[in-house]
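Below sits a lone chain in structure tokens, taken as the form predicted on its own.
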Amino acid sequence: MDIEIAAETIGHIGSFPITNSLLVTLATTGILSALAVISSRKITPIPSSLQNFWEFIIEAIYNLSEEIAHSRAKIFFPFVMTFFLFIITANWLGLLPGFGTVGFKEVHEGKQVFVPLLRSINADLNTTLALAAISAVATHFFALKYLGIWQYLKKWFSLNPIFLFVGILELVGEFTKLISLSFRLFGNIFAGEIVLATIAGIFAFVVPLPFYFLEIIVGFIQAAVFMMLTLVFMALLSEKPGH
């Protein structure tokens, strides 16, 4: 089995390259859109089951935000909770039949290569790099609006060479961050999407089922942790000294 790490091109707009992931991030954003106007159209003082539903993960969360961030709950929530809902859709979606075994195939490098139609968005090392890129931005754009420019300067340069040193490991730690962000979210999906390709390619019927099953698990576990880690980031950096 060929190992893709980047996602497949299935077409052009122009110049412009149109991949099999860019193709389900477009569907996922869709779909959580249509849930969002359809579960806020006709909100009751008495909910119905799905406007329960929306409220109950809405609250779990926001409830979570307040007790590690506390008065920054209201700002930091919209993102957290963007990024859990996103992912897991994502996640989820890549499970359904159809992903990575519907497709066509072409010539590359003389090697005949098959290229899926649909791709899991997270086992594309782009998308994970990119959705931990934004959660670094936004918390070092929290960290400079609640600390100010001197003070955020201070938490990694000082005139003390004791300090200055620890400071400039605490700088290379944001860059780890990224990395380790990004990879633990496409390791386990990517992982995941190539054991249920090797399952399934081996037994077609009722043994893949409890490996699917187990995948549901992590793509929930991956969504829950990215949101938990930016939020801690977005907590711990934006706190001021002494606090």
Given for the second form:
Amino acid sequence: MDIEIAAETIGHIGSFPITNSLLVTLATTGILSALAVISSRKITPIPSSLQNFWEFIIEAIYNLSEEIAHSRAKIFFPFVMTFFLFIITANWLGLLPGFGTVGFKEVHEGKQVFVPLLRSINADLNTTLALAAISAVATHFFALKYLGIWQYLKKWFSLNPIFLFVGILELVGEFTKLISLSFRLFGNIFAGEIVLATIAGIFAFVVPLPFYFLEIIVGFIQAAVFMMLTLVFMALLSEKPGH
Amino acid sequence: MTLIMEILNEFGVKPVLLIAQVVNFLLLLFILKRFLYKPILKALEQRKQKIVQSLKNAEEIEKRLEAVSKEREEALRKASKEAETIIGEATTSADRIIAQAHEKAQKDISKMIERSQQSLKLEREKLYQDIKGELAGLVMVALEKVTGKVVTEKDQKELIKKSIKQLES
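Would you generate the structure of this protein in the form predicted in complex with the partner chain, following the form predicted on its own above?
Entire complex below, previous chain first.
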């Protein structure tokens, strides 16, 4: 089975292309929003099962961000938490049966190609690039907010030629961060999809099971890595110099 | 630049899709923040406050309990001390009363003994007199029988005189 490196377009609304990964993105958002609304409708002092589950995750990550960002944790936390929840839900959702296998055949440039209806959304560079861009923009926005324009600019530009050179290197590093964040996530998940499809192509029973376990772990790790990196970048960049 | 565009195109990156993803994520961020993080964090904070408050209360209760038990102990000790003194006083007063009663009884007994002795003495003297009188009568009767005549006043006197004389000689 062939997996396209780009997400396939399954339809159009006006001129707006609907890709299979965009469809799943909407589904992921819907699932998470529904869970949030359902569990927040009845918050009790003594938590029930769903509230317990959310409390466990939220408290753990909130403590983590407090440890790294101290007083700024309250501002960073929603971003960091949402990155984690969105990515891990998307990754695990992409492992469900039907992803990459349910679809339709389409004649494309004279060839008949299979177009899957559902696609693991982080196996689409659009998603990961968007996430990385949000992470980067938010990081710099918070840095500006906490440092002020003058100190923020001083991070990159200096009259001292050595520091100026280092600053410019770091400026380039900011773009590298964008690329590394997006391609790490994309590469891991996309590779996982290919591995699963290949193994399933060889023998579809039992044999893919260890790889599914592996992908579950990879899905968690990638979500955690994205979250941690964003948190650390935010904390580092908004840190006052000489601190 | 064109190389980057080419690469991005190869990966299927389209500005519209990128923007769609960004908008979607920000929407999700807003929803989760509003409906999940805020209430859960609030609940966690409230629970923390409650636990802190409860711990403080528990400490206070323990302190108060300790004070109460100390107070009780103090009261008990005081009461037992009082009881001891009361018992001591009662014992000494009882001893005194007993001693007094003893003394009085002894006095009474000795008085009674004395009185009875006196009365005994009187009785004995009276008895003696009576016996004496009767004996004289008896002697007279015996003499009458012996002498064969009634002893008159005169005889009596003579007899007495005789006997006295005999006694004197």
